[in-house]
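One chain follows as structure tokens, the form predicted on its own.
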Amino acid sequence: MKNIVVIGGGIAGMEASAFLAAKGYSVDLIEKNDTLGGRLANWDRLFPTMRRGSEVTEFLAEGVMQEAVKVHLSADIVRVERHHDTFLLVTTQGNELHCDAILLATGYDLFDARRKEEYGYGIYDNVITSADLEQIFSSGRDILTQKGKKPSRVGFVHCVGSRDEKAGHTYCSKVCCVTGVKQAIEVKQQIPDAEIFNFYMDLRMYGMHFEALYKKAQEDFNVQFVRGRLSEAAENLDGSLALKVEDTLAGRPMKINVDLLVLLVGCTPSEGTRKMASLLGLKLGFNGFFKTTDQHTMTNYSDIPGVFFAGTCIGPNTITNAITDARAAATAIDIYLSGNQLANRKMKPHEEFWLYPSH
């Protein structure tokens, strides 16, 4: 029987191990944490749907056990050889895995907030990100500000840490916009009362029923939505926030104070991603996530036979697309390891276009 190694037990990894076990293949589940889940596990209610978080992450668990998935819970990766079509991976735990295939799923890092000084996070009280924002719902507890008062007013800015030349993210995360719409509709329904305004560069609302979702936040719950990026946030002394915005529809600068603040932080090339390039030598894009053999036909597949991609590890994506990525990564792998010639096309060399100005 042939061994797979699928390392980080995310979305994708999760989805693609059991539809490989499923196959009738042995497979070994590598993750760094003490559970599986990814960053799905911090999530509480889910867009467009708000279907709950821990729903889809026990469908993903029910598929991992039902298929006997070997999981290796607080490993990681720290050595890699090649062995002419074999791999032998050694944990930090000390375990010595044998392989036939690599499916590298290792997701994504959140852009640090911090690293956006003129938005205060870290510095005032009162400005959190999405994904503290996130476990406030999860947890159960009520929106409240440092003083423990219901914020009257909401703010909500977009694109924190993506599309933005200064942070060195050129890129849309995708899922910032209808993130802040989500919650922005989470924070209505749990304080009635309360103002929310999403100051926005272009709202991108691609996916299914997430353009329906954006106007029901506007018709049904009043949100506000503001063309015009942050140019700064100060505190006031009563903790409140001062903002600086430029209203880019109405042309004409705006200021505005709000009792709280939320950061969209977009997408960034996890650490594993960064760690796994360097052990087997792969390359890495211009964006940081790993380069993938052609953009239109083998988004799956590395330049090293036998490695293989699947989810985030590849640029920022939704829930959805990352399951059906992990279901495509493991049909390759299959095709890969059965030596069907399907697995032997190769795409003709192709001088790209290229997108980004060099620096």
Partner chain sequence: MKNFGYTRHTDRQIDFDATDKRLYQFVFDLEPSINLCIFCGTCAATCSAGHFTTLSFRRISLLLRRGMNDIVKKEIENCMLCGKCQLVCPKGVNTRNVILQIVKGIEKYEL
Second form
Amino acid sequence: MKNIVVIGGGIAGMEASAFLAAKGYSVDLIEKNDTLGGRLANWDRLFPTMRRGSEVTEFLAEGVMQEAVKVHLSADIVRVERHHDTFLLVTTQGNELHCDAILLATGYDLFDARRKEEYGYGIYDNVITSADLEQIFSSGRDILTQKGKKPSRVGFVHCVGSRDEKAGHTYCSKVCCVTGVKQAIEVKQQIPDAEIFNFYMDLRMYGMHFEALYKKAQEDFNVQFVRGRLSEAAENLDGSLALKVEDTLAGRPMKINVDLLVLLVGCTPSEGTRKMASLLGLKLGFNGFFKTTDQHTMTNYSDIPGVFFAGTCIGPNTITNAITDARAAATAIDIYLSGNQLANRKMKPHEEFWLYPSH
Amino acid sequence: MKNFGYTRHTDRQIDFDATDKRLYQFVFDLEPSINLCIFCGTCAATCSAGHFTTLSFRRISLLLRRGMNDIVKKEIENCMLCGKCQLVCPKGVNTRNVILQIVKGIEKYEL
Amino acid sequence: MNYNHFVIPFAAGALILFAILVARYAYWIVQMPRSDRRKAWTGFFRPAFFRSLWEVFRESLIHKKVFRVNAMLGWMHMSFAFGWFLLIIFGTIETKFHKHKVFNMPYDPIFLRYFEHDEKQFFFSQGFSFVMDFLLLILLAATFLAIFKRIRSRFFGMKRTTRLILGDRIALYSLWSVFPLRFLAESFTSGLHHNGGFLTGTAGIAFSSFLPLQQLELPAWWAYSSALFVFFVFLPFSRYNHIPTELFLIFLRNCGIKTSGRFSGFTEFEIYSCSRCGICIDKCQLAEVRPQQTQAVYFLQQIRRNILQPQTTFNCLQCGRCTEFCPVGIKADTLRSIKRTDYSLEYGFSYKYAEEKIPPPALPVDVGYFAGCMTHLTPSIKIAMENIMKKAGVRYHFIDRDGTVCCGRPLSLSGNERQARLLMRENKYIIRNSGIKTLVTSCPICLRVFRESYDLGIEVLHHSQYLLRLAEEGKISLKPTDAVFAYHDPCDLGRGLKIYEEPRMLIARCGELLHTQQEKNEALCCGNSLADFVTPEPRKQEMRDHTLQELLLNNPDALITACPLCKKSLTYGSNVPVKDIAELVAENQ
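Having seen the form predicted on its own, can you show the form predicted together with the partner chain?
Let us now look at the entire complex, which starts with that chain.
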């Protein structure tokens, strides 16, 4: 029986393992944390449905429960050897895993908001990130300021660490805009008296029903959208935050105080991605995510035969798309291992870097 | 003159074809990064001079493209070239050189 | 009198060279401000003269600063300069002994071997032949090294060499041929008359075995003399112009003349003292990231050829590394600042709004804190400073808590000195009005202009200096930790104001300070200098990454700096925390 090692036990890794096992392969699923579910495990409700994230994780866990999937928790890869068309991977526990294909599902990391010092994360008590807010939601705690007061005004800052040349992340993280809208609604649901302001430079409601969620936020929850990217935040004596932002549509700089400021942090290439790239000798794309063989037709394929990608290790994506992508990767691996002619198709090489002429 | 009871308003539209875009072209040729601007306004709210005056790099960047050079010329006088706008710009616009080139262009075309 | 027609090229070349130099230097001296000229005249009678001689020996002959860059490069320069110098000295002495006359023709030492080949022994004649041949050997080796350097510059510690213009090339090739031709000419003569030293004598015997020396002797001397002619005539129009000019520059500098705010006769001496050795090219971080020829050597070359582009003037970090490493000590960064004022814009900036004055403190206090524009984007620094001062019980006034006008240095760096002065006037009023006695700032850019152009009449300190004082006075106590740190010297604080030790002493009180490859006066720039108006953002980030690579080489726990701009720039590229010295102090208090 052919064996596949899936690296990363997030949603993409879980679903790909399930599909590969169902296709009759034996799978080793490597996860560095002590639970499966990846970043979704820290997320409370999902846009645009407001379904609990845990429901999705449970659904995916059912697939992983198959006998053919062997889950290695708190495990990491320390060494990779390539022998012709098979691989040997050694884990931190000292397990030697022989396999015929590797699926990388190393996901993403969150942008470290402390790098945007002018926003005050890690400096001012009442500046939190979207991930922190999600943690508050899933813990069931009340949303309170550091001094235990119910915030009467909450600000959301879009594009923190995304589309930012200075922060070194020039791409759009795709999911933060709609997350901002979703979280604004949730805060309003919990504190109906609160005023909510979302500061944005562009709102990218690209997915199905995202626009409807945006409209809902305006119509039913009175969320205010201010077109202006936050310039600076400063702390007032009472711990509230004085924001400096240009109301670009009014054409004037605006001073506004909020009790709580939420930074919608973007996605960055994960530590695991960098590590696996160096262990396997894989190229990273300009933005630091894995470089796929083709941008249109071969996004699951790496330049090494037998090594595949799934999920957000190739770029920011939604849960929906990450799951779909995992299934596509499983199919690609199946075609590759069955020796089907389809696996030999080639695209003329494309040049990602023409988009980045200055590099 | 007899007052007929109405006043004439000037047209509020930007008559795009009638405005003077030479200044924008001049700046663009020497500092193409001006066209990276997405008018997010980060520059304007952080501006040291914007604290006291109407200076907004975002507006300058926009009005320049529309050929509304009168306002550009008036506002730019307040700039101290301190560089805060350049530091916060998410798109890497070389704002200080844009300002210098605008001033040069104003001299060149005697605007 | 010794004479042959072949001495004419040499003599003519030497005369032309002399005439051009005298005319040129006289013109420059006239152009110098009267006060500078007076300093120069009196300099002859002051210790400055002897200091100059010593410096000439150290730098023009031995090339100590070039040795600092690379030993091979230093050796090559020293061989040419000191070797040739000794050849002339010994040649002259030899001639005097030989002819028992104090006066003889100036070309005599050059062509002595041709004219004097009798077996007549004189005092130490064997010794002279040996020394002269030995020096010639050194110079031949130097010529070989020079040619080799053009092919393999990396061998001499140089990644890039200067692109030469035509005048340079002609002078270069004539210089390369001078010593080999002298060797041939002397060998041929000694082959005929058996009078050479260990080198020319041996070679002469060897040549005589297969060459018709009778026919070749005179052409060889003609060629030698002609090579000297070409070199002399092209010298004033080439890089070798630095040889005579540098002597004047060293003297004038030792007389206390400085590069002031405008171009004058003195700056001409500076500009023409550039030897285009190209050391500044590798030291310029812009050379790593952009192909543009904007380094000090090209900037000076463009001025000399009168083809200076504004692009070159404004494409410079003004980090001062070129000046730091320049073997001639040319203040290229200052020259560039001066050149920028040529582009000063008539259409003005106006800062009348600043008339809305920042109010003075309610109660009089001694210490004023000026965060600076950039520090408002790195709030950790100002928060740390406030915490420290509160804890130390310092009563202070936060001058620009709600912002103020810019210090003026950024405008000054753009060449708009007049407008910068307007800003300075506003700020000066605000600072004076606050009644403080000590001004503390977190921004080295502000600090530099406060010290150099404000004339405030009060003490102006960088916060690292102030914090060290607080620590030394026992007002704050620092707890040492096991952490290891690397320190990045900001350009304006380090090379600009020579403040290297205070931040390091503070770091040493908080943990271990690692050394970095290039530090203090050699430190790299963070890439985000406000002086550069041309370099695009991605290129700046590339420079920053090079700098970080060096700073983080020994895996420090945190990277410490002392400038908000450096901090902001380094933070986005660093994988370890980047902190200002004030934050470090606040954390370890």
